[in-house]
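Here we start with a single chain on its own, the form predicted alone, put down as structure tokens.
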Amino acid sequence: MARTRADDYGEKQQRIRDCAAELFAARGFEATSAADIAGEGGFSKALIYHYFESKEEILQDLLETHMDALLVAAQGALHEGDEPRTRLRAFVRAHMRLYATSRTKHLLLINELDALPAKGKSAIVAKQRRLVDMAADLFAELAPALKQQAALRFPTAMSFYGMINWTCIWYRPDGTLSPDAFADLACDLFLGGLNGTFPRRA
């Protein structure tokens, strides 16, 4: 007969995830041990290995969860409105809302992806590519010339992600700009340029 899970199974597993994410982001994946995670959370190493086979599996779980949330949010944003500019604004807002609430996971995605085994890294990269393809399709709607210059689709989308992905380093959602306000600023800057975003006034 299969063992039934304890009522607090999910809660304990999430506690391990949260502690590991904070330590991986603060110290680096390689510099963090299972003993460090256990000490931070106030539980035993044995408990960690009850839920995860290794710290690599914890990192994989954290990045998979983050990417899946981004994909769901981004896909949903593509159905908001008929105009490509409206959908792009919703698309970027969806990203920034998650970046604002999942800063630690996003730092891990940027800094620790190479710590995963090749197969696990490939799975994450495939999901990243799906997001980039969504953005590239949106930009092709906004600038039809991209449809004739396929070689520029990927660089255009990646340039845009270069603008918003590193916000996890400096952006604070309790600062002067809300996640939605920053998303709108990013869209305006990318689509209109600096002068188009901030027109000179006499």
Second form
Protein chains: 2
Amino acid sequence: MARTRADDYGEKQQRIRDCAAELFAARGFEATSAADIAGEGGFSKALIYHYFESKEEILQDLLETHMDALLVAAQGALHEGDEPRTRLRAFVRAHMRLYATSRTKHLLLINELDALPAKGKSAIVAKQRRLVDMAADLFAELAPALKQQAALRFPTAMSFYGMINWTCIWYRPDGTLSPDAFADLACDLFLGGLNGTFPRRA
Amino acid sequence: MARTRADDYGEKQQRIRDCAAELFAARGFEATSAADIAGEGGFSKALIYHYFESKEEILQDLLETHMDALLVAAQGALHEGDEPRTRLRAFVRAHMRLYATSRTKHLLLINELDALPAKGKSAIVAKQRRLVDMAADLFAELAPALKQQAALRFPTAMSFYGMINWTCIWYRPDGTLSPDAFADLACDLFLGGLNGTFPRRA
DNA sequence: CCTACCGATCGGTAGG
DNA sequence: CCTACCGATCGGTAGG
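Hand over the structure of the form predicted in complex with the DNA; the form predicted alone is what we had up.
Shown next: the complete complex, the earlier chain at its head.
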């Protein structure tokens, strides 16, 4: 018979993840101690080290999960509609919706990726690269001339990701501008520029 | 006679700033100890606390200086040329040039702003807001319809800053794409969008 | 899954 | 009575 595991193994682990994510996002990874996490969740520091190897492993776990969710959502968006413009709109909306529902993890991905050891970081970066490639392929469909400018493929895709990832600095999903509304604005700006976007219906 | 100060007071202080900046950018503010900084510079930890009140004050000093330089450079760019398009190009180039020459400080501004105490952070944020306002005013000149959409003024300006600030994640000024070349690409993308930018001369 | 601890190191400051 | 530092160590806390 296989070794048994407590019925609530998964839930306990998740509670640790949740408490850690909250504190990592609020104070930063380095500034958060294992004792802080234990205090937040009302469990012992030793419990954390029963479920995770290290503080870094918790962060790795959080970022990995978030990137997987992003890849699934983005991949799904690419099947919504035939026109590349429609697919781009769905692609950007998928990002903003996930950023809204998983704001904490998104903040960690942006701010604390460097806290990971080199090997773990490169695993995350590899997943990010797949996402950037999906965007770049879509852009090449939208502006075929981009295919002749291989050197600008990546800078262009990163300019796009800058627009939407930078939202972690200033955007609050509970404000007047909904995730979809910002997604559409960003989409229009990226496709048509300032003068192709304004005037626009309010 | 006024109280005297060592002739090399300024230089010593600058050496501490430089060593701290390098380590803060490489390892993160929290992960860098005063002892690390002292070790890097070959001086005592006590020397640091003779010149600075705290580790935070060093970071504050670095970010304040960087923001001031950015404000001066950006302000200067707004006087280069009559057409708003020309001024925007100079504005973006000024940013990218400063990011290239002060890459370390730029990284700190993006990654370590939260390490500052609330009061110090808000002083930096206030300066950033002035910069964002300069950009937003320029955009309203370029697309007058934006003036009727007050709610989109800030999101639009932040989308722009996303494109250029996100470079700290992926852009290396010593690569094949020069700071001015990327500035022009970002400028074209923001003004004309994907289809207004490509095809373009290599 | 806890209390009880460890080796080491933290940011900051003492006397001289 | 000042500025410019040094070697040594403070009280607490880190991850494990």
